[in-house]
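Given as structure tokens, the chain that follows is alone and in the form predicted on its own.
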Amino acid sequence: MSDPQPQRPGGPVMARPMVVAIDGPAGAGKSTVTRRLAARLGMLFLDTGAMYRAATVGLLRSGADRDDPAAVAAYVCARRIGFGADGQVQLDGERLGDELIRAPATVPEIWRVADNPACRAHLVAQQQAIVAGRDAVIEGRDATTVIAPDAQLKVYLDASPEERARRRLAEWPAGSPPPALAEVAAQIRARDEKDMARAVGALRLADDAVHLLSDGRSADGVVALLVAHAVQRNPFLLERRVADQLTVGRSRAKGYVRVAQGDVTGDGGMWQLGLTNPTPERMPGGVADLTRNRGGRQAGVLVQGRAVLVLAGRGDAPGEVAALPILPQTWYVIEPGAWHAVIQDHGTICAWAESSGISEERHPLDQAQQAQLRAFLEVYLPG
């Protein structure tokens, strides 16, 4: 577990920990998406399902009467369940690997813990203690409604029963004849109905959650959408993840903003100033490549309209795409060697400064990178 993140600029609301809570039906891709999202944002990942599995492993070992809800609660409520530095779940300090918590003997028995109100209350309290004061991504059937009802971003990650059935069949064990798609989809619908009717921890769509249907989207595309939604709620969230590519200078007063200290060009050169209007190749839907600078920095600020800064690392070619909206009265100083593009909506004007003698090169984005970019723009520049 990492230490609590330091406070960010922007006042108490923006400085409070960022919590993203994600729930939704089984098979919608929550586990894959939440892990990748936490890694992209450098945040703690809380897998609440692993905690229920760990409690079940301990229950089966204990010899307690698993058919007696009071005995189950007495055992589980005396347990301390958390995570080690490697992210693996621990039961009273003992590391439990996936081979235990996902074993065929464990999975069918999880309901004995998950459907027990006392057990659920005990584990929810431990989950809330784990994320207290931390930036975190929480995955769980009741993440948005019970564990983190005040989360800054709530997401109900969904997929149609047919889509989830296709995903399940794609992972069907070799050598075992798969059932028909319609049969698997019917089983999924039945499980959804059961999960929504549970007496405790029922699955439901929170009123203020983003309802995201993942049909036809890649996991990386879904992650990009969620990063964009998170950054909309806290504009400073992504800045520390791209600090090697970007320096941000902002002022609450109108007029001049100091963008950097000392020799901002890196070579003793002068700044060249100007205004930019949207061009077809740098408007939504038209961006197919990114640029990197040689010999100095560029700096831009939004004058009017809407603009998005796209960044993709400092490697030999663009890497994973990140994007953030350009805010008024904020200078974005792009470091030399950073792959980037500024996408300007219709009617947008940006003011730009760049060091003299600067040169640039371009590199095309592959299909996966373009899909990530489209996901960001779907949130930042809708319509």
Ligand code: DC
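Positions refer to the first chain, counted from 1. Just so we're clear, the structure is a prediction, and the values are computed from it rather than from any experiment. Each form is matched to the other, and the largest set of C-alpha atoms that superpose within 1.5 Å is called the rigid core. Compared with the form predicted in complex with ligand DC:
- For Gly63, the Cα coordinates differ by under 2 angstroms between these two forms after the core has been superposed.
- Relative to the superposed core, Ser356 shifts its CA atom by 2 Å or more between these two forms.
- Thr48: CA moves less than 2 Å between these two forms after rigid-core fitting.
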Contents of the next structure:
Amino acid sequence: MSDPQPQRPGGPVMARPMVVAIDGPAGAGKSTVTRRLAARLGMLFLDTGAMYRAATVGLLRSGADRDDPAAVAAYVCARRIGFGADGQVQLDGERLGDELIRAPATVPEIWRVADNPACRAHLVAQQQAIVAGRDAVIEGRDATTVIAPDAQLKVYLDASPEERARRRLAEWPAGSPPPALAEVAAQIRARDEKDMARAVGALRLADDAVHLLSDGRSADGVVALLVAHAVQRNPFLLERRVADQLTVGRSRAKGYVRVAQGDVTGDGGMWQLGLTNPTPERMPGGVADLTRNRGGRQAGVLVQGRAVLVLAGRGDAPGEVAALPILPQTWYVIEPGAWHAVIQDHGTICAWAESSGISEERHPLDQAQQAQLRAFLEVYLPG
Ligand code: DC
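Please supply the corresponding structure for the form predicted in complex with ligand DC (the preceding block corresponds to the form predicted on its own).
Full assembly next; the chain just shown is listed first.
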């Protein structure tokens, strides 16, 4: 967690850490989405709920008078709560597993910490210290309003009570009869009202937050939308995320035009410059395999239109698909050994440059990877 942030080009303004703050009611899918988003963007993930849970576990163990807000505050405000290298929450350096922080005995007591202004102030200060100077995705109830009110991207991730009730019933344990949908939805409404009425740290839709309703969307679909919002606010995220594994334009396929050639590399190799405006049958969305670049380097820029870059890691086989919108006038570079595909809308023109000595290998995507890719394409290149 204390790794130094890699340096970013663009001077102090662009070097400012990127913070994505995500709030929303319980059951809207925040936890899955925020975790995946942080992994996709290569950012620190801060689960603030886990900190409230950890403080509660400690409080219950401590024997402090939990009915006395001053005693609760005295206990919690003397605690150091953070996360270990494995991402699990720690209370004064002790790792607390999910079986503790999510235990049925813990959950109904969390309000004693969450509704206590002194406890909240203490936890917020620790949350701010954890993300200070870092790119981070912060998940909570007050991330957009209190913890990181100046976050570059604020999201209120919502779902209708009926949708949340459906999701909860879908996970209902076998063996116990599920309640009626309307009953669960009513409970969810009541809990929302309580969360929004809290005197401190109330759940609130910030004026400048993106209000995203996840009804009918897959988790990957929501992540794709959020990546698009994040990259719009900070194009250097793209550069960081893809590190040195980017390309624009599939140069050896139909639709490519070489416009110049030259001896411009430092290592004596040749460069060629070209444009792509791919044929309709290649675009968009029909990619079932990825290309691996062997040898040489490529760089590219989107001149006109819309394109998506699909990354699949740097190992021997394509890993998890991570699609990103390519922004106009932003150059990307791809180094040898990376997996990629560029999917362009009709009429999109990409300019690219590449060194000599590149060969390409094609590898098919499996069913799960193709499904991930479709979720991204529905967002980035709909229709
Ligand atoms: O997100 P979660 O379910 O892990 O949160 C656990 C509890 O902590 C929940 O009752 C709301 C509360 N909480 C809070 O008050 N403020 C936060 N920033 C995060 C969680």
